[in-house]
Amino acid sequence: MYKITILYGAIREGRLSIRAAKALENALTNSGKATVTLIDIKDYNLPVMEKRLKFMDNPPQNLVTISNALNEADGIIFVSPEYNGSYSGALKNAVDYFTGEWAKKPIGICAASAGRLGGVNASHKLQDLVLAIGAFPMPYKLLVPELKDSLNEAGEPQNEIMAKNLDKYVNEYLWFVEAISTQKKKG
């Protein structure tokens, strides 16, 4: 079983995006192959990053636990809405707090969004992101367009496309969650 934490970065009231998060969890988990842990930057109410975890002297609780959540991952999945052509500002606070964390951590991305495109532009600036903090972007991407459409309140997909590319996507996220693991066990 792998661990999977799953980074949700969206804190505006009415979000849609918490489905795309809500899918993945569930799809992780139904897999049999992961364990997940979801953490919605929400509920940790981040002020803007001033200082670094690793140079606090006394980091409040909720950094720890998502640095913990972090260390502990095999792989970690960014989920964002697309804001204005690119991810949300939360997210990038958020991923500012940590460094050693990321250390060649596979990294999935999802974005969501209301339009047709479903992110593409914040998933692309993701990668980039994920790249900067020295980890490994896994090159398929799982977008979820027309939020309202694809996805319920409880994740679940509304269609047979977003049901056959959360599938793939999840699938495709394992497998590279794997061979990265793989290779970090040889040292």
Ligand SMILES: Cc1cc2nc3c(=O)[nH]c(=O)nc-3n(C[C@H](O)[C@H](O)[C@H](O)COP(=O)(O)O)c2cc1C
The other form holds:
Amino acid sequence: MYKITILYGAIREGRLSIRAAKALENALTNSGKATVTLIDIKDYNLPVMEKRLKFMDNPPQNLVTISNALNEADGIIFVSPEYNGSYSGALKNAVDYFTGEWAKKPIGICAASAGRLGGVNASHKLQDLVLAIGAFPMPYKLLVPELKDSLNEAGEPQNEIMAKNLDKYVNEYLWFVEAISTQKKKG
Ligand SMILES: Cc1cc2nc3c(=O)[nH]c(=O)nc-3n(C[C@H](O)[C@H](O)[C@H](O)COP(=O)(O)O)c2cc1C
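Here we have the form predicted alone; I need the corresponding form predicted together with this ligand.
Below, the chain from earlier opens the complete complex, with every other chain and molecule after it.
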């Protein structure tokens, strides 16, 4: 079983992209190959970053909890809505608190939008972000267009294309995590 941490980064009231995070949580759990920790940034009330976790003398428990979930993970997935042609500021703010947690981690990208493009602009920038933090971005991305119609509140796909894309993404992601985990075990 691989330990996967999903970092979901929208805190807007009425956010729809939580559905994408739930869809991934369900699909990975149902694969029987992963245990999933969903970190919903909204639950952690993170202030705008003024000091990175590693420089804090008495770090708050909420940051330590996220740090542990990232450290323990064999793989991480960033899930974000597209806001103004990029990913959410809340996700970036959370990412900026951490450093060594990202080292050589396989990181999958999922972007979501209300429109037809499924957050493609955000997804490209998320891949750049993954490179910047010294982790490995998976080339294949999950884009969720027309959020309201593609996934229901429980994160269940509402059409065949969404179901197929989710399934393909999870298969690709588990392959990617396994490849890097295998290499890490060799030392
Ligand atoms: C501040 C803001 C900026 C947005 N910018 C974009 C955008 O650039 N491209 C896009 O496709 N959708 C954009 N949207 C619409 C989101 O895709 C839509 O709200 C969707 O439901 C995902 O965001 P949510 O999780 O906050 O609901 C924007 C929404 C907000 C709140």
